[in-house]
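The chain that follows stands alone, in the form predicted alone, written as C-alpha cells.
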Amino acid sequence: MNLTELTSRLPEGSVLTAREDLLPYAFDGTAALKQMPAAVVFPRNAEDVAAVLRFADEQNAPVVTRGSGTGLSGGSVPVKNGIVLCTLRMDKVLEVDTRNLAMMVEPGVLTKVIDEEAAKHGLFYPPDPSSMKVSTIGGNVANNSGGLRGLKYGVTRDYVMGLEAVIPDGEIVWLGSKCVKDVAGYNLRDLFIGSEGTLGVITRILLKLVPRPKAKRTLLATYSDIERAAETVSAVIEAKIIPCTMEFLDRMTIRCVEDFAHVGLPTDCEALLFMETDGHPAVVEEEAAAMAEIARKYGAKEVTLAADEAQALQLATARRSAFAALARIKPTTILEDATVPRSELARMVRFCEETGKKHGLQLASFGHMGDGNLHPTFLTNEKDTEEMHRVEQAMSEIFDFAISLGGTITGEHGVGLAKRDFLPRQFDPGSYALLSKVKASLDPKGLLNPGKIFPVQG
C-alpha cells in the first residue's frame, strides 16, 4: 500500500504513519484482541471519506472505521496493515431543528454532547449507551446501541430519520428524510444501522428528538433472590407502567459498584432493581408509588425512594459505572450482552451464575432487565490461556442457552469479531446466506472492515 500517495489526497496532518502513534488505534474496548493499522486517518467530512475508499478500492486496502473505540465485541478492532478510519474530528452539530424535533449531527459528536445540546431547546435524545460520555453517535448508529432507557424509548435506530454515508467505491449516498411518513423505496438507511462498518461510513446523522419529559423519580429496591426481582418486573409490565430504565445488579456487582463508587448501595441482598418513571409529574407520582407497592409485593426486602434529583442522579452514575466498576478486580474484563425475552430473564441469570461455577470461573451480571438485555460479565486474566478456554467454553453455553430460549447472541454490542463465530447459531441457513450476500452486493471487494460478522472470504 502506497502510503505517500494516500497522504498526498489529504490535508496535512490527516494521516498517522508513525507506530507510536498507530498504538493507541490498535484496540478497542473489547479484551484480548489487539492488531497493529498500517495507517490512521483523520478525515473532516464525506468528501474525506470518499478520497479514503477511492484509494482503498485502488489499492485493495482493508478500511476499519473507528470513533472512540469504545466497542465491546471488536468491531473497530484494525486488519492487519490496514487502513483505520477515525471520524473523531468530524464532531460538529450541524444543525438543531425545533420545528420538525430533529438534529443533523456528524458521526463524531458523542452522545451526551446530543442530549446536552436537546436539552437547550426543551428537547430529549433518549438512547443512552453506560458509555455515552465518551462512545460517538457515529459508532452508536452503526452498532444500533441500546441503553438504559430503551425499555420505554428504544434503541438508536428508532431515531435516525436519516444518514450520509460513503459507499465502497467512493461514491456519497443520503438515505432518509424529516418527513415522519417516507416509504419510497426500499428502507437503506435502517440498513446501515447496525452494519458495523461493513457496508459503508456514516458521514452524517440526522435524528430524531422527542419532548424532554417534565418530571423523573427513581427507586431502588432490594430482594433476597433474584427470581423476585424478575417477577417484579414482569408485574409492573402487566400494570401497563412502561418504566424508562429498569436495571438489575447481582450481588456480586452491586458490591463492585458500592467499592468504587460509594453511594450507599445495600450490600446484603441477592439482586437489586434500578427502576425510573419519567413523564407528566403527576403521573410519575402515581406509577412511582405503583411500582413501589409492587416491588413489596413481590418481596423487596427494602424499597427506596431517591429524595432528590442529586441523589437520583448519583444512583444512575453508580449503575453506568458497573462494567468500570467490576474492571477493576481482575487484569481482563469480559462484558457480553445475551439477551432473552423478559420472561425468560430469571431462568437466563440463573444459567449464568451456575456456568461460571461449573467452570470455576468468576462472573458478575448486570442488565437492562427490563427489556431482557443481560451483561455476564467475566472476570479473568488474558495471559491465563488455560482460564480464558474455560471463559470460551462457558461463552459459547450461554450463547447457546439465550438461543434455545428465544434469544439473542447480542442486544446491543453487535456481532464484530468476538462474536462472529457464534452467529451461524442464531440464523438459519438461508437467514444467514442473506446477509453474505448484502454485504457481496454493497462491498464486492470486502474492504470494509473485513472479518467482522462474516469471516474473510476468499
Ligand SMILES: Cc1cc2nc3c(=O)[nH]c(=O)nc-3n(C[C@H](O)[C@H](O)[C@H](O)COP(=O)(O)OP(=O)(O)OC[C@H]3O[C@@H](n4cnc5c(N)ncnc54)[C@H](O)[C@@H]3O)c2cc1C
The other form holds:
Amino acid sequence: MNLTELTSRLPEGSVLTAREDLLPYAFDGTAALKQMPAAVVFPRNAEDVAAVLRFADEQNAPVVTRGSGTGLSGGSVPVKNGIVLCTLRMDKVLEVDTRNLAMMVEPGVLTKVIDEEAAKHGLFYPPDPSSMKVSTIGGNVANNSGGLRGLKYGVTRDYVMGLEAVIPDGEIVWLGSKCVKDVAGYNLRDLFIGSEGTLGVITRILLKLVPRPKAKRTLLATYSDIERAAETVSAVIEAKIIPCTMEFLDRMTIRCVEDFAHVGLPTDCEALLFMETDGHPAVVEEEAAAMAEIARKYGAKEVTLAADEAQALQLATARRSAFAALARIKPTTILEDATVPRSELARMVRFCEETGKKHGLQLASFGHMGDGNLHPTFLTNEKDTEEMHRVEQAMSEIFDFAISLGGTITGEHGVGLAKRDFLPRQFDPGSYALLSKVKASLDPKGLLNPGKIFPVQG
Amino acid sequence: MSETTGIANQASSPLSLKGMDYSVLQQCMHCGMCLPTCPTYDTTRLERNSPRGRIAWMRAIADGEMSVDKAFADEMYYCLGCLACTTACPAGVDYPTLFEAARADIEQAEAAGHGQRDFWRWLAVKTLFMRPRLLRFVGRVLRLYQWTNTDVFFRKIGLMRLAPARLRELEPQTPRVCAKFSHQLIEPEEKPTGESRYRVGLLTGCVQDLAFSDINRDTADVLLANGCAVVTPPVQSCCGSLHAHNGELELARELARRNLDLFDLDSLDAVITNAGGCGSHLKHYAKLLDGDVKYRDRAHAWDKKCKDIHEWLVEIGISPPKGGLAEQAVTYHESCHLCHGQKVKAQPRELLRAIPGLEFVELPESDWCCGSAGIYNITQPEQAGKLQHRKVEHISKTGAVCVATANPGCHLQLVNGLREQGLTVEVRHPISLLAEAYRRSG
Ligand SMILES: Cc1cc2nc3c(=O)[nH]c(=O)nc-3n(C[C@H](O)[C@H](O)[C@H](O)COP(=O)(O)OP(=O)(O)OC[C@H]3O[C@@H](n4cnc5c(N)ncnc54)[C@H](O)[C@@H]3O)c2cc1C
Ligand code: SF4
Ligand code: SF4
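What I would like now is the form predicted in complex with the named molecule, since the data block earlier showed the form predicted alone; can you produce it?
What follows is the entire complex, opening with the chain shown before.
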C-alpha cells in the first residue's frame, strides 16, 4: 500500500504510520485479539471518508472502521497491514430539533454526550450501554448496542431515524428521514444498523429523542439463589409493570464491583437485582412499592430503595463497571452475551453454571435480566492454552444451548471476529447464504472490515 | 527460605518492565473506561497518549516487541502521573507501579536524552532534594533575592534575558520563600494545653518547608487543638516521591530509610503529612523497601501509621471550631495524589464544611489535574499551561474568593495561574483555614 499517497489525499495530520502510534489501535475491548494495522486515519468529514475508501478501492486495501475501540467481539480489531479509519474527529452535534424530537450528530460523538445534550432540552436518549462514557454513537449504531434500559426503551435501532454512510466505492448515501412514517423504498437504513462496519462507514446519524422522564426510583433486592431473582423479574412483568432496568449480578460479580466502587453492595448473597422504574412521579412511587412487594413475595432476603438521586447514580455507575471489575480475579476476562427469551433465563443461567463447573472453569455471570441478555464471563489466562481450549469448548456448548432455547449467540455485542464461526449454527443454510449475498453485493471486493461476521472469502 | 532469597534478589535488580510481575501488565483488559479521565488523552484524543495506550506500549516492551527508546521516554514524560486512570479503572490496574517501572527503564537506558531537561532533573532530583540543608540554603538565597527586590531589579535591567529560555519563563513562577523554615516555627516536641489524646510525628516536606512553612505551623496548631502531641524533627529528608516518579528508585529508597530512622515509630500513634503528593508516596514505603531485610518490617509499620492530615483528623474526630471566618465562599481543588493516589476525597470537604462562616462551593472537575504534577510544569510547560488555564477558568466561575488545596505543587500552580489571569482569588491549605478558625475561637 502506498502510504505517502494516502497521506497526500488527506489534510495534514490525518494519518498515523509510526509503529508506536499504531500499537494501541491493534486491539479493542475484546480479550486476546490483536493485529497491527499499516495506518490509522482520522477523517474530519464524509468527504475525507470517501477519499479513504476510494484510495482503498484503488489499492485493494482493507479498511476497519473504529470509534472508541470498546467493542467486545473484535469488531474494530485491525486487519493485518490494513487501514484503521477512526471517527473520533467527527465529533460534532449538528442539530437538536425540539419540534421533531430529533438530533443530528456525527459518528464520533460519545454516547454520554448525546444524552447530556438531549437533557439540556428536557429530552432523553435512552440507550445506555455500560460503556457510554467512552463509546461512540457510530459504534453503537454499527453494533446496534443495547444497555441497561432495553426492557422498556429498546436498543439503539429504536432511536435511529436516518443515517448517512459512505459505501465502498466512495459514494455518499443518505437513508431515512425525520418522518415518523416513511415507507419509500427498501428500508436500507436498518440494514446499516448492526452492520458492524462491513457495509459502509456511517458518517451522520439522525437520532430520535423522547421526553425526559420526570422521576426515577432505584431498588436493590438480594437473593439466596438466582431462580428467585428470575422469578421476581417474571412476576413484575406479569403484574403489568415494565421497569426501565432489571439487572442481575451473581456473587462473584457483586464482590468485584464492591471491591472497585465501595458503594456498600451486600456481598453475602448469591444474586442481586438492580431495578429502576422511571416516568411520572406518582406512577413511579406506586410501581416501586409494588416491585418491592413482589420481590419480597418471591423470596428476596432484603429489599432497599436508593435514598436519593445521588445514591441511585452511584449504584448504576457501580453496575456499569461489572465487566471490567471482573478482571480483578484473573488476567483474561472473556465475556459472552448469549441471549434467550426472558422465560428461559433461569434455565440458561443454571446451564452456564453447570458448564463452567464441568470444564473446571471459573465463571461469573451478570446481565440484563429484564430482556434475557446474559453475560456469562470466563475468568481465565490467555497464556494458559490448555485452559483456553476448555473455555472455547464451554462457550460452544453455551451457544448451542442458547440456540436450542430459541435464543441467539449475541444479544448486543455483535458477531465480529469472536463469534463469526458460530454464526452458521444459528441460521439455516438458506438464511446464512442470504446474509453473505447482501455483503457481497454491497462490498464486492470485501474491503470493509473483512473477516468480521463472515470468514474471508477465498 | 526461598521467599527471602527471591525478595533479596528483587532488591538488587532494579524495577523494570521486563523484570516485573507480568500479571501487573496483563491486568489491563483494554476496556477503555479510563480514557475520558486522562488529561493527556483528552488533549490529543490519540490512544498513545492514553492510559490504555501507554500500558499497551509497556507490555510490548516487556514482550520484547518494542524497545525503550526516545519516543517511549517522551510518552512517559508526557504522562502526568496524575493517577486519574487508577480511580477510573474497574479492573484495578496498578498504574503507579507500571509508571515507576517505565520511568526507571528510561533512566536505565538513558533514553530520555540529554540537554535542558537533564539539567533540571539533575538539579532537582539528584542534588537539591537529596540534601535538606542545601535546599534550605538555596531557599535562603532565593528569599534574600526576592526580599531585597533584586528580582525586580534584575528583571528591569534585563539581566534575566541572559538566562536560558526556560529559566526566564520560570523565574516569575518561583515561589516566594517564607521568612522562616518549619524548624524555626515548630519546636521539636509540642504538647497540647489539655490532656494529650495522641502523640503524632509531623512531616514538614521540602517545598512545603521552603515556601509554606506557615502551613506546617498551622498543621501543628490544628493537631494541638485536637489533643495531639506533635513531634517534629528539625532536619528532615525529602520523602523521595520526586525521585521515584523520575526513575531514581535507589535514591528514593535511601530517602525512605532516612525517614524511617528519623522517627521513633513505637512511640507515635501516627505520622502526619499535609502534602498530597508526598503522602501518596510516603504510604508505600513497604513496597519500595520490599527487598530490604533490615528495613522491611519497619516500613510496614510506617505505612500503617502514615496518615494524611485530613484523614487523621476525621478519623479521630475534631472539636468543631467555635470561632469562624468572615462570611466567604470557598472552593476546593483536589490534589491528584490526595484524591487518586490516597483516595482522600470526602475528608477535606468535611473539615471545610465544619468551619463556621465558610460557605463551601464545589469546583467542577475538582479532581482534574492542574498541571503542576511534580516537576511536570517545568518539563512540559505547554500541557501544564493548558491544564492550569482550564483549572483557573473553573475556579473563577464558582465565584469563590478562596480556593483551598492541600499540596504545595498545586498551591503554586494555582497562585501563578490566578495571577496570570489577573484574578484575586486567594489560595489556602484547608488546614490553614481551619487553624485560623481555631485561633479566632480564642
Ligand atoms: C466496559 C464495557 C461495557 C460495555 N457495555 C455494553 C453494554 O451494556 N451494551 C452493549 O451493547 N455493549 C456494551 N459494550 C460494548 C461496546 O461498548 C459497544 O459495542 C459500543 O457500541 C462500541 O462503541 P465504540 O465506539 O467503542 O466502537 P468500536 O469498538 O470502535 O467499533 C465497534 C464496531 O462498530 C464498527 N464501527 C464503529 N464506528 C463505525 C462507523 N462510524 N461506521 C461504521 N461502522 C462503525 C467497527 O468497525 C466495529 O465493528 C461494553 C464494552 C465495555 C468495554
Ligand atoms: S487501565 Fe483499566 S480502565 Fe484503562 S483500559 Fe486498562 S483495564 Fe480498562
Ligand atoms: S497518570 Fe494521568 S496522564 Fe498518566 S495515563 Fe493516567 S490519567 Fe493519563
